[in-house]
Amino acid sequence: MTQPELKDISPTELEVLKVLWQQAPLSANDIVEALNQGGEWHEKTVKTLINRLVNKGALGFKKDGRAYLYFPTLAEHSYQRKESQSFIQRVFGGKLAPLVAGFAGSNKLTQEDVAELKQLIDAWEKEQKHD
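The form predicted alone - chain by itself:
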């Protein structure tokens, strides 16, 4: 899937994307129903958000009879990577170590987190040796 160059996704638009990353394609009514399981969303608001996401290139659609079915054109992992890099650049000057140090210093890292970070670093080091 080719990833579109996206404009910023708002927090409410992200909620719509999360629904579609879980299950797609869905109609606007199905998206409203899924969002209403976690709170109260108005149909008109959700349709506006869908429209914005289509205009930003984050959603595509296909006609199914009289309804439109929506699907993400942006992969979740691509969005997470882009947003993570943007956050680290803005807040930490592009350096990851201060972010991890902040979590470690406030005891927010679990043993599982530490093990996962070690695995990622080990994999990265092996990859660097092969380059």
Contents of the next structure:
2 protein chains.
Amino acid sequence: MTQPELKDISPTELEVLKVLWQQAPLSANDIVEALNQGGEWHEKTVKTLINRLVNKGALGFKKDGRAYLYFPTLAEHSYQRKESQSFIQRVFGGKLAPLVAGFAGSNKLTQEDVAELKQLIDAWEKEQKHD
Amino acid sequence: MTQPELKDISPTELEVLKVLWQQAPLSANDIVEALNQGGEWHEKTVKTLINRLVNKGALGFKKDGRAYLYFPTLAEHSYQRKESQSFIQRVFGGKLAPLVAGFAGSNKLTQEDVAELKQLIDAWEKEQKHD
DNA sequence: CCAAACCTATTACAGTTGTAATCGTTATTG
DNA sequence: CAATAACGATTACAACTGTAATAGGTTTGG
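Right, the form predicted alone is done, so what does the form predicted in complex with another copy of the chain look like?
Full assembly next; the chain just shown is listed first.
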């Protein structure tokens, strides 16, 4: 039995989700405020996005008096995994390495990135061995 | 002076571009045919996509009698670089490693991927040294 | 208690996208 | 030559997006 098959989340909707992935549950106003540390978003716009996310099943809420407290229905990691896979599929025909190569080639790889990658590879190789 | 600032390319439009990245220039019919090795696309639909890509500036064409021969105006690598960067920015706040970690964690990393990653890292480190 | 403030829900509206059909023009075929 | 087929261009149309404004109901400040 698979999940209710969440509809696609648009880029602006994602910004709302990101806020709630950092902290939840939050009221609509909390979300508006969080988003307004930085780029400006009109309050009405944010509320529309919240509403759409609820309709798409990406947010749930509990009543708190007259207002609602919203929370995500999916974990950030799940979202990231699914999006990564579909992105890599769409743009790179499913191959991961060319993406990393692109970063390397355009000087977007930092020392830190490389260190982390090495660590991931080590972990992966260890995993393979004792499996 | 930056480029004419190409509009966004939709997922279905991308399928058309991919065909032309493999071989160009091609007639509309060649493209239709290429796309119909596999998933089915209605001829009219494909022609619409081609037209939109031309309007977006992502395709150019030369006349060949009554028909046109189309070709991409941007290289696949450029497209991939730009999309990767915006994807990683949007979904991972700009950090590459977590994407790779996600692949590793969900058993999507193949032996081959890892071999390629190691090679990329080696190359990167060599590059750093003699710079 | 009544008006003002505040919630969420509903409505708006143009641009994009997926998916085609139709139009106008040129080429082709009988 | 006349009917038809084949092209690209234009038009269609609903769903999704970005960006809000309005409506309807409740709370609260005076």
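Note that the structure is a prediction, hence the values are computed from the model and not measured. C-alpha atoms forming the largest set that superposes within 1.5 Å between two forms make up the rigid core. Numbering follows the first chain given and starts at 1.
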* Assign each C-alpha to whichever of the two rigid parts fits it better between these two forms, then report whether S106 and R81 share a part. => no
* To do: Can you give me the hinge-style rotation of the smaller rigid part versus the larger one between these two forms, in degrees?
  => 12
* Structure fact -> Expressed in angstrom, the C-alpha movement of Q111 between these two forms on a rigid core superposition is 4.2
